[in-house]
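This document opens with one chain alone, in structure tokens, the form predicted alone.
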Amino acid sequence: MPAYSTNIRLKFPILALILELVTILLYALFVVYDDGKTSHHEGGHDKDNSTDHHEENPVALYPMFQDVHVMIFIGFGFLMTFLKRYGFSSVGINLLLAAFGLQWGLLLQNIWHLDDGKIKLSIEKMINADFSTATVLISFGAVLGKTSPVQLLIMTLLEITTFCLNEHLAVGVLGASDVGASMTIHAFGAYFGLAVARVLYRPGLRNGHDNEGSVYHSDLFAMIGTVYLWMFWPSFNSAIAEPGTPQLMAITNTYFSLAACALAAYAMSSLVEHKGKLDMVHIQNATLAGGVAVGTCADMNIGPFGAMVIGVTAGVISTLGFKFLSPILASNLGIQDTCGVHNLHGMPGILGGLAGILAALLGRKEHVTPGIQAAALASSLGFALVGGAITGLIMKLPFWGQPADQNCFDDSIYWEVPEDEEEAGESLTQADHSKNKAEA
């Protein structure tokens, strides 16, 4: 492993300010307030809907927007705080990437739908911008602890660009139905992150790292993220659904899928763990898989029982993935997936895509065909893997301030950390070493 310089005093401010200045310039040229006079369909994620989402009340969607916003900034941020020495980075870098990503995403998502050469800003477009940011935060989980803020800003820039291209093809051109974005956000974000993680593979971490674990309070903080995501996921899957019955179905299907998934995840965790004990990693993550998996067909007439079946299946495969598949990916394929995004977003995202294909085959939504749904799933996986590999190669260049192996999963490399916390971390590391020697 080469010795990298982790001093980002010039690299990070210069990159961050250049990206923001370019974004401001583009907003000055292209973005205006929505005056309500547009009559054509607004650009957005769910372009298969034929109706205009513009409301008489321009802030009618604001409660949904705030729910999604909470998921992005609190849910995703705190979900990644399980690492015992990486809480500042989990929450803090999450905020950084989301703050840039939502600005960049709004521009690129709507570049295909200019109105007199302008992007007319609305709450729906802001929701879609948050959705684009979610893909980056999913991928962030795969490389958590092993990358610098500079690398992650570059990943945000490239991933959202790739995401918008795929979204335009899958939903805008092909006309696939993916209201909760199982395919275009979750599967895409997971496999993009896994491709990046594979390119950035660190042989020195194949046997783990002292800081690549949790402590009691860090797992408790991560559960805060889990609970926020679990509570607000119905809004995520229904925010841009067609108003009326489809939106109601999206809410209720997500609601029951999550509930069934939680029971399945708890049951499977007890089944596969020693003496039937529950594993907090499973509870933090697999309980959310139902929200991911039901996304594609959330607004389809699958019935509450159908949503429950999807939720149970998602909970089972996600828990089994954390227990058995993650070690295989790390040891055999060189994919070091820090947060297990393959188990929470990747496999459930594919499950959601397959459920959407089946629902289309059964005629659960008008004007939706299984062939188009399958093409959208294939497109999302293809763009993710190719885009992630290219992005990983760019991030691997040796001057982005990435940490050396021994400095991974440690906030003190890029943050000012209180001295007592540093001392506690050193004591904890020494205690771990002593415990390992005693066990040996």
Second form
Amino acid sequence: MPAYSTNIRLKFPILALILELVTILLYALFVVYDDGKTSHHEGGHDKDNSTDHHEENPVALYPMFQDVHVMIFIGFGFLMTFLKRYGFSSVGINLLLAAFGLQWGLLLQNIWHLDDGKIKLSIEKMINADFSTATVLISFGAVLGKTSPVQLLIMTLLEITTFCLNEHLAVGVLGASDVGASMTIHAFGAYFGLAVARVLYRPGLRNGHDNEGSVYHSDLFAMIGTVYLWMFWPSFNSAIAEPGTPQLMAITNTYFSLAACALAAYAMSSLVEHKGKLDMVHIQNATLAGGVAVGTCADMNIGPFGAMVIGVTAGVISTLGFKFLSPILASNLGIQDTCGVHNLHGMPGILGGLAGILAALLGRKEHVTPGIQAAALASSLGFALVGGAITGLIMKLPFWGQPADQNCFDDSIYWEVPEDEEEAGESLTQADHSKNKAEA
Amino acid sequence: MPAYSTNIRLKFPILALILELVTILLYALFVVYDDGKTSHHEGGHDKDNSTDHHEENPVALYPMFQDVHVMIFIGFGFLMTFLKRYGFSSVGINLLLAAFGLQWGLLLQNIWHLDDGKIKLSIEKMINADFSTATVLISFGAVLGKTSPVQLLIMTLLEITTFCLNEHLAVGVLGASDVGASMTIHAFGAYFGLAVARVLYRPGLRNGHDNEGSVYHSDLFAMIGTVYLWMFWPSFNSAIAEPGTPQLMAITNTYFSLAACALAAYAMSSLVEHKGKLDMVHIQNATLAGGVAVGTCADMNIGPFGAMVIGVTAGVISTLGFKFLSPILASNLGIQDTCGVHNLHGMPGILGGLAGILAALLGRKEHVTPGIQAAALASSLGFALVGGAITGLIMKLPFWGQPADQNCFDDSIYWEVPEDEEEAGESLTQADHSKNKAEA
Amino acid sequence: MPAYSTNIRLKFPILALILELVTILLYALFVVYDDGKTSHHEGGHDKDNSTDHHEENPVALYPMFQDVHVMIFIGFGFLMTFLKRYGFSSVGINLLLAAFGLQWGLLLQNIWHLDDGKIKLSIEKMINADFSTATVLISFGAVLGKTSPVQLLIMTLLEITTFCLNEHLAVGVLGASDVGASMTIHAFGAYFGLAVARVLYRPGLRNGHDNEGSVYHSDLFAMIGTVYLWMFWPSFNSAIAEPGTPQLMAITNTYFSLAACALAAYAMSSLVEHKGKLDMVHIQNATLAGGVAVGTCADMNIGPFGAMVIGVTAGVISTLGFKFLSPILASNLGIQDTCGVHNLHGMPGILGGLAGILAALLGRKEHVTPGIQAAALASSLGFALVGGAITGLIMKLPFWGQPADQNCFDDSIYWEVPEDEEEAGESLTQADHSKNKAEA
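Output the form predicted together with another copy of the chain next; the form predicted alone has already been displayed.
Now the full complex is given, and it begins with the chain already shown.
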């Protein structure tokens, strides 16, 4: 890859400020506070959510919202800090993309059903706006370390737009059930990101990169992300569920799916390593696959037993994917998936969609039919792959400040990075190396 | 200690998968969702908890549950990351044990009072299941660094079983009051773990170990655990309290006990060091002793003043324990207590039990009698010591993959550990040393 | 600066224990549990808060309380861990000061309106007590690294006392509206701290200090603080808002102000660096300015659009302040502001006060008048500057164990600090250097 300029001093601020100013203008035109007289057509995933629970206390959902908020900003942000010299970008650009994405997502998710020509703000809409950013953060994981902040802002704009189209079609029009969004967020975000990664394929990274690995403490920072995602996933899958028993089901199903998944992920991680050692990559990611996979049928009557079977299956598939499938995708298909989102969100997301079809076949939730569920899964994959490919082509244009191959996975291209003490004490080692690269 | 093989490639996965599959089978037979018609015999600590508060909204307790969840997975997990090369195990094995433990605990806590032959899931039962895992995580602290994942899974199984027996006897049958579980969780978990540690005594570690200490950033990771435990302890002590004034009392008593305890711990830490410096071990642990010690009488009318006196007492005892008692336990009694759980959970737990007896004498809660409280304390200590000793003997069998003395406190025995940059840049230092050991 | 003794072995424990014992005595005399019969004169910021919402469930505000609690102990604590060798003090002394401050603040905030001669505890009073500590933690940022724990305990005592006087005057007597406390907490805390910093001016640090900077992982620890503050700021600004629409407004206004502020902070950070790189100092701090600046008018009908304009303005001002104003304050005015609290809390706090005056002019909240708002802003700045100057003079007395210039920003003066592996592996480098200094 040719060495483009990575100086984004004008491109990035101009793009960020234009996006923000356009957003503010649209908010001035369309967005008002909820006056309590909303006509109950919430724009989220679950069209059945039309109780008057929220009229009594407009902030009743706020603790659920904050759990989801923590997953988006701490969970996703720190999960990606595992790379040894890419933590600033992981948690910092995660914040940037989600901060823009939630503003954009709230607009596009609700433009389909205005109320007196306005979008009326509610906690539920804020939850859904946070959800919409999750798609981008998943895709971010696939291209982590190989893209500039400018490219990523563009991806955010285009991916959330595509997501809102697909969500409106699959949930709003077709009426599919996807309370925890296995299909519309996880599978969608993963395959969108993989399509972008395919288009941005870098042959120069075929043999890996010095910085594409962790150090001891970066793996511990990543565990902060993992554990928060693991703990709060029941909130993700139940936040917009129908209050009462369906919401309780969504919580308990996710709780037990994750617990069972953790056991499976630990067992498989030890089993596939020839010395029986646990691998941090598996623990950081595959323990979460149970939350993804139980998403679609979280509010269905699948029984705690059923949730645990889904969790174990997801944990096994995800760990095996990291060990055996990811290397093949990279070497044979040119899909360099930095964080392995295919194993955490892609396959478990499809598994979740299939579990939803099966649950519909078994009549585990009223008004849910297998055909509609299958159509929603297909739609999510289709929008993801086509949208991701087009987005990738736009991101591939040579003037977005993307890094050269040798500068990938290195914060110092886009961030002022302190020279660490221990490195400073040594002679010409990594610190100088990084610095030299940064000057490029 | 002879150098057993630490390769757990078959033992660990087989044990983990069998435990999970048996659990799933039992869930298929016994566990169903709460249909809202529960006959109000919750299995937790507080038998008075029988209002119809929860029938209105089955997820009303969910925010409390999530606070407890964070204490279990972030609090306990990161508190133990203080060791320089044992962070993966601390937070990772903590997740594994708690994920299995909550599934097992929920079964055993509720097997005493089935409802139509079934256990009906509720948020309150999930809180109690999380509680049951706390006993194991406390004991884990006593044997941290000296045990294999296989041994620890066995300990989880046996300790939670013992805990459920004692809890059923002390709270369910005798009717003792222990809302914050000073006796049934903290004292129990500590003395169970100390009994195990005594049985697993390693003379080879009498003079310490190179890796049994912290580095600068590992102490900061541990502070994440400390601060989360400190903040959310009011939730731990009040989650299953009777709604209304008792729950408010439990919150405020714990809040003020902890605040007063913090001042005492800082003061004592400075006082016992000959240069007046603060010691991170004290700050990370003794600041929390006030939460443990106020547990039993958190929902009793002891007054904020009374709670603060308990907190100061606990902070003083705990700090002095770390400074003066722990070395004696190790050298004279052969109890090598890695995290000092005797000082954080053991003595403050007993203090909590005694405070409960005193409060009962003073009539601070209806239907609570000193004799019953004393019997519950004795029962908790008895079950802990006997159960811990038996469990220790089983864990001592030589085929569970336990580490040799020189490999203790080292993640690289059971984990793939990245070679750190700075270490890689040096010649033959710690990194190689660790690696050589790992090959053993 | 002369080299005073930094051994605080007697001074610190004696001061801490006396403060705690006096506090306990006052609690024994004045503080009781809320019996549900409170006559609705809550002592907080918002005198309109007199619904009977809380009588139904005394712990209804508890999730909001815990969000604020996390901001105080994790948010402020970790935000200040950015310094390479001052993380123990940042998170540890933060805990100490807040633990004492909340006990003291609850007393002084409620002494103005006793109920039958007593202060009746409620969750709302605990939230306000947590709020009062925020002023101290903001000021702590201005003097971080240059003060002893003894000095800081004295500052806590005096600053919270001054804060309670000003709050009682501005909100209680004058009746100003300041739901998110832009004026009474943020501007107050910042200018109080800057006044203290001015009095404690150290010419010896004019040319900077080796330790006054970050290392890679210390910047990541600081991001934990940033992200938690960013996520939970809607809770800070809405916790004591009137239930219903005003509380929903406070949440949504803060959410969107912060999101817009983040975009502005990232854009400006890149713009002012000559290579277009992002600066962690800006990202860690300026992204939060939107939460500060929207505080006063968070519960006013300013529209999401208005909140976003405030957020963008705050993000721009804050970033420019870090880049251009802070160096001038240090070199020309002798104000050495370690964390740049002037840019995060000072200027955005004044902006918040001005926005409140403008909103009052536009009639965005009933019963709020521009004159009263202006008086509250002036009062907050006046109390801060005078109170801070007097407090600084007391802190300047030479026997509080303050560090010599060369020992500033170094944990090892007041803490036992582990010798890190990598340092131990080298010859005579930083570790020995630190150690030598510590012996001084």
